[in-house]
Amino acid sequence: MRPFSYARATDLAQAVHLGRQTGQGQTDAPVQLLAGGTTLYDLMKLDVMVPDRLVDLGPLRPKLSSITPSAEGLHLGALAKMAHVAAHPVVQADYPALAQSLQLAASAQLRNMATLGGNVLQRTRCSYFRDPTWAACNKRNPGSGCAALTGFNRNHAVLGTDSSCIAQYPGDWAVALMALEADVSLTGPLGSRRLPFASLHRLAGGQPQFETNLQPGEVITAFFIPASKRAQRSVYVKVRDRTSYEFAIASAAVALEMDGDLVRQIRISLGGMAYRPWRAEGAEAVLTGKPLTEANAEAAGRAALAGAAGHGHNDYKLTLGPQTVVRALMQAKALPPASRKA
């Protein structure tokens, strides 16, 4: 790890001021915001990220860690710990996919340390990015190429990639946020704004060194998840090589509202298979207004992976992905109907 300077932000205004050169999701940004640090410290030790300054957001935690349910929805402070949110009874009862995505993430020790805001900003990365001895990594060295294209790419993405990068977004929490149509609140040098969570992460687009649409100095302050029957009848399914402390090789979040035997509304998102958290709108269209049968679920699974492309070692995801969607759909169907009013 290389030398760096360290500053503690005493309030949000100071955090924004100190973070003017912050580039969340940018390897070469000279300033990085520090929340739980569970990813940032790791990449700094590997000499992948070498910021000149860290701005510690820890002092902001008392004001940015609330868990506040209401009739309209769930407000979550960005510095709330993953473990605290996963254990909250209202989250478990009314937003089960959120609780499940957090419970299945990382390890108990990391969940006790990591924050919600830091978790969604973890780097889209792979083993080539994490190892500086590989020169060809457009995310780490723009214009150098992508070693994964012709290298070992078993865990890499099959959706949303291009020739500049095929890394997969590794998070779980973000996948559930996509399915529950969350919003994210931001504060930066130009003031505060709120945007759909689906707009936070970028595709590679030939520039994989830029991972989010955050402006320099912007700080994630909160998440809002609207209350709905779909949210109450939601699930998160994660498939991985081992049952703990492992990223997904395929995952799916489903939020479902039924009208008798018919699908009234549904939201489906994917993880472990895409460059960023991925909304499967084509799969939703296949099911809306139809019975949720095994055959229709299989058709939705195929639609969810429409346009997917394997790169050799990860071709198995083209089969595993649809199967994961089917599994999540059948689990959501088996849940009792939502109790909240329309």
Contents of the next structure:
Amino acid sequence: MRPFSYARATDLAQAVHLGRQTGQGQTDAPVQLLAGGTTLYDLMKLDVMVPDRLVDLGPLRPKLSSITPSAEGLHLGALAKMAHVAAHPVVQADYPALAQSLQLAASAQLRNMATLGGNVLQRTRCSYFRDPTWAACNKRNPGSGCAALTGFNRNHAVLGTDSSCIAQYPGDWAVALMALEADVSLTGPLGSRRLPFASLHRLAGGQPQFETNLQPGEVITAFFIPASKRAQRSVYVKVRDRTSYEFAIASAAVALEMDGDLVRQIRISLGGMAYRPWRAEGAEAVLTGKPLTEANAEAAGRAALAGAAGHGHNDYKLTLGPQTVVRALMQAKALPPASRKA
Amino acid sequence: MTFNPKSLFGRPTPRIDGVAKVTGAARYASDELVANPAFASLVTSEIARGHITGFDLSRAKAVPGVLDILTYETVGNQIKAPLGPDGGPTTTTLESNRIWHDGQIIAVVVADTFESAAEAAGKVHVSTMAEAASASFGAPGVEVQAITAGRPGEKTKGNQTEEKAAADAAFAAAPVKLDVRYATPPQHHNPIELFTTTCVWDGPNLTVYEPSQFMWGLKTATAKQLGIDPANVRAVSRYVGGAFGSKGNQTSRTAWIALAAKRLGRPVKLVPTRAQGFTIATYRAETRQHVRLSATADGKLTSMFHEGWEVSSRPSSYKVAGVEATSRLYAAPVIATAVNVVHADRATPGFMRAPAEVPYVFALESAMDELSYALNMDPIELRRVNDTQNDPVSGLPFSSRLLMPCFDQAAEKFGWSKRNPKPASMRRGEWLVGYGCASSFYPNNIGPAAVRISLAPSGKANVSMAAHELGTGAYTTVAITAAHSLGLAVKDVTVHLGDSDLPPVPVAGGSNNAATTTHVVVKACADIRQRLAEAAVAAEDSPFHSADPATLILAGGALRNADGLSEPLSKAVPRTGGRLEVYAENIPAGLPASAMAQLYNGHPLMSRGGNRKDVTAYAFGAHCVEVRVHSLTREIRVPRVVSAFAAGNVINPTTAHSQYMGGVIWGISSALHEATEIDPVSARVINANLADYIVPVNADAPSIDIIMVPENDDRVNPLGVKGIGEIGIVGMNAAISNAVFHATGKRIRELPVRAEKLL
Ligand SMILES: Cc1cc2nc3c(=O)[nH]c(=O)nc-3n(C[C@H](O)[C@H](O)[C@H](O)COP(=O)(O)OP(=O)(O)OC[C@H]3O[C@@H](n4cnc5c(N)ncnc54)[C@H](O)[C@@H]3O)c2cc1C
Ligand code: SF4
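Okay, that is the form predicted on its own; can I get the form predicted together with the partner chain now?
Following is the full complex, with the preceding chain placed first.
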């Protein structure tokens, strides 16, 4: 519990101006943008994030929360609420993996508060990160070590880790965004830019304190998801310890376009087991141009986890990961073909 | 007793405190209004073993509004350490610089506001000398202490070594045998109402507002710690937001808050954090267990051996010794048991809903399931073959035992006959289906108690006793008992509980309170009837003048006889004075006359179902559960449960149903969800929050069917009342794990059962 100041951004330019000390997604940045607050307040109460100043994006909501489908794709304002997007009929019909990943996340109360922009920036659930009384956590305290390596790491990542950090990216929606090849739009002190969502999150690379490629002051303004046949035939499968209100221990999104019995185009992404939202291109290559048989699905599942390494308590993900991919593939196969033409 | 229990009990009655609870009018301990309180915040240790070498309080003291900081250096010698849950030594807090476990209280910061206290607590700098800590079983440095079985107050009969030798011999000779080991994890109750304490001094008198399962225990233990006369201490806790055993024993916080309030001359209020609730109160310790069963080819047990290992803190030998319970379930001719305590650098564990039975019955009922497959026998039939009406350890008759009727009714409703006995043989879509069952049982305990009841001419009654409303429905069961005994409507009875200024009632633990409170209330009401009747027969203007007072009853707000004559209470009561007030005490059969005096001193003697001289008194039940396991990803879900219980006369079926259902859901949790994770290197709790310590949500308990099997047990106690607070959870973990085996063919002997164990 510490004092901090609070400002409301009246427009985007002011948000960028007030937020220019936001740092590169570091937890110790002195200024933090505030959207739904469900990650930020949580970590402030735990003393993990200790900003001096919050810049509330609330007043921008009327402009930055639209849900706009078009023939080209789906435009989503970064301040749209998870609940609204999940319930939107076009999202459900044409981008089912997106709707499912939101619907299966958190609780109804959280989905009513949380925004899309905040969602992709949620932080790892690593217990050693979330409790500052642990000395060793490179992500929170660069250079201090990683308590999870020798500690309880049941829900830590098996993909994309290095010895500086084995934390897992916990979110669901970002996994679906990876499979649907979304773009993300940013506005910062140097202007606006749009980049593939896949390049938003970084690997640890020995510096796990830097989680994204956002530049200081950059605000996420929107997401764009291209329309496609495979987006229409997409699924999100989430495996978790209880039926609802729980993070994934493994998840997979699949977007599938078939050509008769053969896979024409496929996208596979993984959650609950990787350091960042994870696209499994190797698994896609295994299936492209092939029939979607159970044996091929299993081969793809194995390819998706190629290079994965466990750390003891999370070794099971090396088996569960491929199985989750198989399940998602079989569910996508069972869906009717897309109704759209291209 | 002049009352027929059947006339008192069994009518479904809504909670009389329901409206107060849902509207927020019910005052929990920290809701009590006190004038101008200061606020306390706890500083807890970040290492599990070592010593404090110094404090730097300068930054904390600089926080505006900080009033006082208590540490071992400033106040360590000013109170006596509390006793552990077994009455023996336990870990300390501010008494010395010793750190026994993670999250131990090491300083108390007091400030003008809650916020300043919390901020300053975060700025207390503690220097420590850490030592290597032992987290749990198998860690270097743990000390194993072999103990003869027996939970506090109970002794195992016979000679352990002789019995063990006999069990070994029977085991060696048997045609069918099973030799297996099980493990259960640490678990925390940490109920929704936090471990708050508010202390207010008025001259020499101290009032403690603190959620408690034992008002008179809190009163006397606090007085002892402070070295003052218990008569000067009042403990108040009118409603408790969940306790489950965690609020039954004195914890260290209370005396420090009382001391802080004394030093300041101002009330002090502590509302600790959720995370602190994982380390400043007790928990259910992890166990390791060894079970050996042997049987004849037709399933008759020829021997049983059950040994347990339980973690405790360094100084405490607290244990639950659940072999006391498991050894009484089936008719094995030779039974041997043993218990060991494993001392680690951990907090002292304590009572948690069905403390002994949850871990130990998991092992026994899993083993019985394993044996049924070894015998190629239906698991319910195996229980039938080994059913007995006599306690297999003492030879005494059970006061009643409807285990098999419970199985039969549960199985019928569940559709057990549709079960294909072959493991991994049933399937629905992508999901493997398994059916599992287990026995449930819990001893019937009853203690001494006192009550004060007054009856006004208006026909309104007041019942006052220091019993405990833990969410169980105690206000309502007491009101029902008084109303029906006095011939009043339930709404005409006002009940006062949760205040040590009221007559004492023992700790609300071991499912004793329903039996304990109803018996003393009935006794007081009998006294009221007697006095009204005697006054009436003596009065010339009464229709009952010169009648035999024994022929008069209280019904419909009047004194009546069998001939239809009646006299309203507005006439009958004033004859005894302005208003009629009685005080009654009840000491259950088998307890010494001194039991009441001891209760007044904070020592609740208990007549325990497992160590009576006349009968062995238990309630019984049976669970049938269906699980689904995903064929690829192995998540486990429980779509339905049918559980049947036979537990004597049911006082209030409405709240009884909730108790049973809550127990069953917690059993699902115990099987699939709950585990406190301890960091193997540092011995610290990792998941000290309700996001990472997972418990079931609504979607995890879609269909729970509770059957209350009618049971007349006139040997358990005069009213035939058996406690039901704990039996619902017992055996559920085994039933689910057994169903998981049936679904998958994979036997999981270590809880919780999670997807990774089935891959
Ligand atoms: C108990 C619990 C359970 C949960 N379960 C799940 C789950 O199962 N699956 C799942 O996917 N998620 C889960 N979550 C996470 C939840 O989805 C996120 O907390 C939420 O989406 C964050 O959104 P927000 O708007 O509240 O973000 P905030 O908390 O407001 O912000 C989070 C971070 O993003 C930054 N930020 C916010 N908006 C922007 C922007 N437009 N531009 C730049 N920076 C920005 C903030 O500065 C902050 O650092 C859970 C959370 C909780 C508390
Ligand atoms: S895994 Fe990453 S977040 Fe967790 S303790 Fe290690 S460095 Fe910190």
